[in-house]
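A lone chain, given as structure tokens: the form predicted on its own.
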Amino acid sequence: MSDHDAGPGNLPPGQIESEDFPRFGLGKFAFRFPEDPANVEISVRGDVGTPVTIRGEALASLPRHDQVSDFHCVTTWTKRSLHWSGFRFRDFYEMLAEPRAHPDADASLVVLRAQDGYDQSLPLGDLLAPEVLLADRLDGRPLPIAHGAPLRLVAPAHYGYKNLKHLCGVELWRDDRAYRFAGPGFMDHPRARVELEERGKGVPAWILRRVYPALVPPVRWLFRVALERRQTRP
């Protein structure tokens, strides 16, 4: 099956099309990489009846889904028409996580954990949208380290900082008591929807739209240097 949400038309407010798709993120994660990029597994914890770990062979039993989506970085650049392949989060939740872990009925906040120590959160309802993937392939090839190997979240309706790389854990909570975002507070929007320009929390979007572009070149350089060092190490 295939979807395409990146057709012709205007970009979202404040976004500029990028010719390339760089490794990018919070600066302190530039030199952090997954401990075991070949190990595909997702722990399911939180307000659940039975904590479980779902491994690669179980994920492989899910229907595979391909889609073409735009990626919108909160810092105002957009890479259009990326070809992703993986498994719908909805299938993962309904066919594996829910029947095995038995989350509480009112556990509606999902905290996502990554192998590099990054974390994020989204409402469960947002993650159950049909275009949200657990992706393991990009543009017809296995997902590279630069973009989240072995597994990453693809949530096209949300800014890139919600599209967590190197996914290894899913926690389902009744509230946000177990989640404290490690990044800057103004970037901690609970939903970060691109259509509504929810760039951050407590700071108007138009201000962030003006400030962020100045940060892009040094952050791109930092992440490029970190990746080159990792690729050339013994």
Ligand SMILES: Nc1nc2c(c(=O)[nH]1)N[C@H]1C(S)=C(S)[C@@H](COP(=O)(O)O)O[C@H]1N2
Second form
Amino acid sequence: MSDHDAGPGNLPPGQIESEDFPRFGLGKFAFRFPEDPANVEISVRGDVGTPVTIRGEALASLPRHDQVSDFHCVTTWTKRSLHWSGFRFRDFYEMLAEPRAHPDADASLVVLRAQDGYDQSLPLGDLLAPEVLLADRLDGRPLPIAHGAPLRLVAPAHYGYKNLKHLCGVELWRDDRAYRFAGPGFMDHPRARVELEERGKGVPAWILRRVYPALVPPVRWLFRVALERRQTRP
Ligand SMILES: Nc1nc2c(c(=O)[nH]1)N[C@H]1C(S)=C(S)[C@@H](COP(=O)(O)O)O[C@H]1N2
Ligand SMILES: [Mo]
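Can you return the structure of this protein in the form predicted in complex with the named molecule rather than the form predicted on its own?
Full assembly next; the chain just shown is listed first.
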């Protein structure tokens, strides 16, 4: 038995296994979609010497990495054993972003931007972990729009809300500007580590654990209806 066959006892604190992997998120993003889901392009900006845009061809020069990992939404559902394929964020950063954009030496906060207007931040150190990917494939197929085409962040040690879909921008910020970024949700935790149950800020995790599950059915429904509407548009 591999680690990934582990039973429910091995789920992180407060999580429940989900049979399926729904399109999900913060309600206001349900009806927003990437403008150009085929265009793989990441702009690197912020406190850098030279702002640059890194295109799909450059990404394709990085070593491809396949990985099986669990996905943990803060509302308590977990989808186990997803097969992702893509590039390590660390390789993207060290082999492309750093040498081309020359970030300031003390730029340690990364603000991530998505094509649908969603954004999030994580410490650079968290993103350099080996299991953090820029994924363009899921379960052996090109990443679908529902799960973040053309490219999404996969950070399995962090709650789903840090796993940006439709990623298009990476900004390096110096520490002294970090406090200015909150994220799309007013309760977003700056790190949101699953094992430490950093579900949010301001409200204790044990309360969020009980309140959030009520949101799951309506949010699943909203995101499914929005996707169906997009797919059937003339
Ligand atoms: N661009 C973008 N990324 C996003 C979101 C979003 O609304 N837009 N929602 C986040 C949340 S809260 C979750 S749980 C996951 C859901 O990913 P999925 O739709 O692939 O299940 O995406 C995260 N990344
Ligand atoms: Mo989420």
